[in-house]
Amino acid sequence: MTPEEHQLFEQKIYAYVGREVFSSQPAPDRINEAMIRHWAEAMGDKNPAYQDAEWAEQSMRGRLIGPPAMMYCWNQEGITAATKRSSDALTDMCDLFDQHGYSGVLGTNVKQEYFKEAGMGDQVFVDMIIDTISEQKATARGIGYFFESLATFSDQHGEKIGTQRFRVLKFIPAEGANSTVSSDEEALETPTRIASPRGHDNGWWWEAADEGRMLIQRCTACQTLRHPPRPMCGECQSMDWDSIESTMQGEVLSFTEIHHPKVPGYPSPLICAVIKMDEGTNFVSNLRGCEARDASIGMRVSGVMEQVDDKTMLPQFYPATQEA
């Protein structure tokens, strides 16, 4: 495109930014025990307050809850979506995107928010806009834009159940990436994590990483520690900070295993852990070196930094009484 073409193509996008999607549309089944039942087998959840009637009565809330993660999938119209789906500003957008060459799409973000627990037999409207778009970005992918959409969730009687943000980057796949391989020679490359983002305020961070050492940063001016990194201290505003090495010592204080689905680049089944570390700050990363059966809350860990894949160095954890 040439800069006046481009010009046009972003006034064009731009306009999509307050667009309303969906205006209370209700979803096509109420909440019930047998989408219920398919989610949480898929999801590996046996949390009784989904299934188990019995335990749900003697509980606080006397009843069956649906999941709180599953309060999108209410609204999802199912396989025909991926053949026919109907105008809306989402999908005149995304057109308008393909048109231009950005036909690349990669889900790079969801966040959730609950503000109260649907029961059997309530039914889910959502109101969605689109709330933002980036500026255009460089990525591993390609050239593009990151867009967000904000649903909002509530029950028959318009009381919000929950809020859910999600990113979406829309990108010109880089030159070669849909390109046959030719010969035996030419192999498919390894996956590789999604490349970490590498900006102003956490870029030393990685650097550090990369060098096989793990900083925790600090304020100079009250001596707080923070992670992850930011340019200000959350207890006394101050923008001075340094860093210290951490010892990567520290404790398991929540974790989980991923199944399904398997992400490209990760070991499957994957164990991602909260590590309470000994210096005070809270840090995520993968637990390696046991089973999750043998991991426990409380549990002592040691980290090592080691390379994940052929760019990236990370903190990777395994109980202490283990040799990395």
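Positions refer to the first chain, counted from 1. It should be emphasised that the depicted structure is a prediction, and the values quoted were computed from it without experimental measurement. Here the rigid core means the biggest group of C-alpha atoms that line up within 1.5 Å when the two forms are laid on top of each other. What changes on going to the form predicted together with its partner chain:
- Here I143 does not count as shifted, since its C-alpha moves by less than 2 Å between the two forms after the core is aligned.
- After superposition on the rigid core, the Cα of V304 moves by 2 Å or more between the two forms.
- With the core held fixed, the Cα of N282 is displaced between the two forms by 2 Å or more.
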Given for the second form:
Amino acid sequence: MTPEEHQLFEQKIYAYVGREVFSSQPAPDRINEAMIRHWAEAMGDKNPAYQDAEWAEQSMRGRLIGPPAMMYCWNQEGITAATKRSSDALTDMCDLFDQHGYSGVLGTNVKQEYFKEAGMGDQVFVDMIIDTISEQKATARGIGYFFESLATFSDQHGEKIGTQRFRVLKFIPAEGANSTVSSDEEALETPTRIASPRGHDNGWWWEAADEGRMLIQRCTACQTLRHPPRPMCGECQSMDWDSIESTMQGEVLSFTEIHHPKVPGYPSPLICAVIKMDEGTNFVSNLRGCEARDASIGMRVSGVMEQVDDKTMLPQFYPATQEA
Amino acid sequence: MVANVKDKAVIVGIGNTEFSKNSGVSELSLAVQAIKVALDDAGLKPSDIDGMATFTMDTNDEIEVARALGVGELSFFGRSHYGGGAATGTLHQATMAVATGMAETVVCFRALNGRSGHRFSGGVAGAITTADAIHWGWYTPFGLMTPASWVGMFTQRWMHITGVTKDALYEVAKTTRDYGANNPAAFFYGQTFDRTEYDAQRSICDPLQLFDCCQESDGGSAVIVTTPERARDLAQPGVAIRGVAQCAAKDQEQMTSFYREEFAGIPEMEFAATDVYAMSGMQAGDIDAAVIYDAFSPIVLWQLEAWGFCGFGESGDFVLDGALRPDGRLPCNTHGGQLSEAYIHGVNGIVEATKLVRGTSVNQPAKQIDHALVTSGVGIPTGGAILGKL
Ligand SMILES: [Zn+2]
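Let me have the form predicted together with its partner chain next, following on from the form predicted on its own.
And the full complex, kicking off with our chain again.
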């Protein structure tokens, strides 16, 4: 697209913000046991409030309810949607994206809010609008736009059951990448911290960290400590070295609290610090156990090796406890 | 030893593309557009170019640029490493080539889709396949992986030691924005801010807030360097390179020199300053205006100290006296800098410094500008140059 064509395209796309997709659309089936059973089985949800009629009668509700998280299911289009999709604002907008090369689609977030429980025999009605469309973003998948639909679910009395925001990325698939959601593993895996690659000069250090030890490299010729590890001593050019285990005591030389960007797998906000170890070498790590406003340059810290996520063992530093 | 290059290379053409957040074109297209503007400015043809200088980070192969532009034979192509540290590194390459006769006319360029393509603010966590990955691996597990986080770490310590406050960071950001607000080519044209708005911006990495950080931009910039003899016959008044240096200092890391005895300082830039002053036979007092690399507001302060405009820890008072303003001691980043014009890795800064010496900046100071300083990025191996009338 030329910049002018792109501008025109954006005008057309942004015209969809606020457009109605469904208005009081009734679900084809009332809330019923058979569909709840399928859903609960698939989700592994054994809550008796959904399926155990006897239990439910004794409960404070006095009746079976539909799983709140299932509210969007009742109005889902069936298999016919694949062949003969009704025309609505959402479908038209997606067609427009497709025609301009933004053919990739990735559901990124679902956010539900619940207001009222719906029970067996209730009928669910849905209202939906296209709520927001982002500016164009460069993402790992490719360049695209995030849009958010807002669905409001009500019962046959017109009372609000809940709302659902569904955020979707429409993007130009990067060459070679899949245009739809790739593997389930990728979608489901809990993100972890980005590990260091391990090579000849640093692999030993990370392997010791995995085992719960923080080491400092030492030149065996002149005894100079060095960090980060490297193959030669800058003081005497010896290539012979061993290591010592750090006491993990030190003082803060500087710190910064990271607010932006938020990276999956990392706490936010997060304090990073340069620490002068008592051994004399500097080390970059996280400062934990205190707020940024209570951190200060010169403060004493004490470290521990800590499993920070499923895959990562790291030195982490805390304000040193006052010693007598 | 002092390099023997003074006034042996001359800037005769400058060019920028349009700056945007989404160029909609390739980086190659941006490169050749910027170079074409610079050639037209100089009154030269593509076939006059026989050398090229760019960044190792630039994705445009010299031979691709040459083919697209219609350049014939090349007798020199050299690249400089370390991101924005290569800004005046391109001038350094071009000057050496021209001064030694390796090439007669060298184009320095940088073109990037810095916003719609690869974004630096995303940090170094992407798919890195180089040996750099080992280096970054000391920071990524701890979440210290963006330029803002590294500079935030240096800034916190430097403010602690010098006692300089956010007042000085604001003054840098505000002055730069006011210049940009008056530059139609700047992203922030027509948009200024006040202290309340500055303070209200979200924190990026303490103590840096949004307006302390440069933008990410799409665009290209180019500068044509040739011999003084040739320069005298061309369309524009020549702007001579009085001195240009490229420097790395002891215990240098790429953005993370946290292992020095003291890291509240930029010794590599002090080294560059010493070198450039020696080559040019000049001192800080001889410089009338400057384009100081401003990926973040505090790094301008450190460079003012490194280049000797004031002593260590005195840059806060220096800028709060209005030194960087149009009628100040050292009008600075008069195009709006990278904070407010565009982030083209400092090469748009070389374009602006050339304009200052020509007398054609959109914010040309009232006083006579005989010499302008232009610097490269901070925290990495870096450099700088002094430009003057031919
Ligand atoms: Zn040694």
